[in-house]
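Here's a solo chain for you in structure tokens, the form predicted on its own.
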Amino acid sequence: MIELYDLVGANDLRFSPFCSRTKAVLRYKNLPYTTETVRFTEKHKLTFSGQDRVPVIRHDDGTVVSDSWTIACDLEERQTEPRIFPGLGHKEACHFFNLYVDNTVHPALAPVVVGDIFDKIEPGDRDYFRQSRESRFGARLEDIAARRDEFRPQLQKALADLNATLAGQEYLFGVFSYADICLFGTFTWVTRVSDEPLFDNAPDLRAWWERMQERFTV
């Protein structure tokens, strides 16, 4: 049995991208797996792994993986079918798709619904939210979330790249891939957290969504 750390806010909210991506791989190759959860203050419970960031998985025997592109990248090598990587070229293509979801989509979101984050989080973690996001944004959470209009182009232009992406075809790549898991991870987060119109002026993006929550619960 897997053992999964994984992120947890207030009554129990399972938010954290980079975990729903691990559960998504896991559940897709149908491994078993128990989590436990990790709050914003409780660092501590991964100091086994050498760092200080979820996900974190630990293997039955004893091995132990961080960083949710490591994992999957570990995933794959131990259980192949089925496939993530699913032919030629995949596995290079889905991590250059996946430092894009980090570097561009993420910091596109992250503006928008950083102040509907920092209410569902537990209270004794509110402070550490605070500090690490206000130093990260170089703002008050306060005046970020109200500026938050001025953030949504920048969103709005990485969702239209992404609908334009998936019209005609039903997968990113065309075909279920590492891709797919990684941007849901990302909606997963999203859509948990805040009430923010994602795909109002993006219909292929809903409609592939529409399909991921078909296909997962993470």
Contents of the next structure:
Protein chains: 2
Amino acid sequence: MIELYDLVGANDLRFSPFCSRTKAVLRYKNLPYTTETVRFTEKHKLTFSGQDRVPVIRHDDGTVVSDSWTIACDLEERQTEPRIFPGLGHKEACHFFNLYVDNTVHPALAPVVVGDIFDKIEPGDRDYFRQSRESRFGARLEDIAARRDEFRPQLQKALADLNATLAGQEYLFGVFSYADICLFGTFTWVTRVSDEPLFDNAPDLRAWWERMQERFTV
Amino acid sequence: MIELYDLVGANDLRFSPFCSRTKAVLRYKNLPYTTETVRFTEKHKLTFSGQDRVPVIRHDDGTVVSDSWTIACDLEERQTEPRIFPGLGHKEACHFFNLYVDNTVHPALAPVVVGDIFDKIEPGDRDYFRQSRESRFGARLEDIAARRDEFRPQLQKALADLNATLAGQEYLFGVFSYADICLFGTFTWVTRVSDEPLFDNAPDLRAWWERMQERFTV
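Show the same protein again, this time as the form predicted in complex with another copy of the chain rather than the form predicted on its own.
Expanding to the full complex; the earlier chain stays at the top.
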């Protein structure tokens, strides 16, 4: 059985968008797995993988794979059906979409929800979280949270593009693919740590999110 | 023969990214066309299309189509081969990519190059250009141009994602598609109006751009 190293917050809350993507791939492909929890302050548990970020999976044969995109490609190769790259060019289009979500959508989301995340993680992990995030944002968490309204327009723009993409179709690329799993992981993260209303101006995105939740709970 | 209404600047410079996309589709599909030039202050030439933006095409049968994305879909339907949506899900993936380029890449490019464009358009069109762009940016063109260095990091981020997408592959989605035409139109625009170095930190993007230029000059 595949072993997945999965980020955990307070009360066993699983909120890593990247781990959610890996779990969604595993479920979609009907691959059984167990999880080993990793708190922000337990990075030493990942030393065997040669790097310090979740997700990491270990196969039965001992092979270790890290990084959610690399894991997705690895699982598609080992267990082809059902496919997360369903046709010609889908692996490449999904790779671009993954970069877009991580480098355009996440930076638009992070300043809006980062204050909420702080409350959801174990008290013992909060110093680590504060230090790493304040260094990333160049500002105190409380100051970022207080400016939430300033950051919302950028987020609304990204959500508007995703909503426009989904108008009149069931999945981001028409047919189900890793693009859907990728964004599903991101929204799993946000909706678990924050009450930020994401879908008020994005009805097609909301309908997609509801369909994705029916399909996967990870 | 198809008639294309094409934006024109000083010295017959054709620099609309959206018109370049339409021309690239027409050339790719070997569809003969003529152009009718439209200056910024000649929007009245487009009245017949029921809206005021280029590109607009008129088919032999009198059908009028506007908006570069709508035109691409129309041409793909009328003249299927060679395809700009080469497989399952490509139309949808290209639609998303088009939104990304227009709403993420263009806003990152525009403040860096807008000062350069001003010099490339007919003196008689400059008042229109200044008014419309200063209203869009909420600042004077000269003030935006003076802050060019501030806007470059955001542009570099977008170029880095495109470069990463193209690493080790020939086209954005692996196989040639409208995604390539869409970005080609954007770079045609920028390189015609500006000397801004786009590819210094993006070797794979540069190689793609060179291949695209060999393929199309529009």
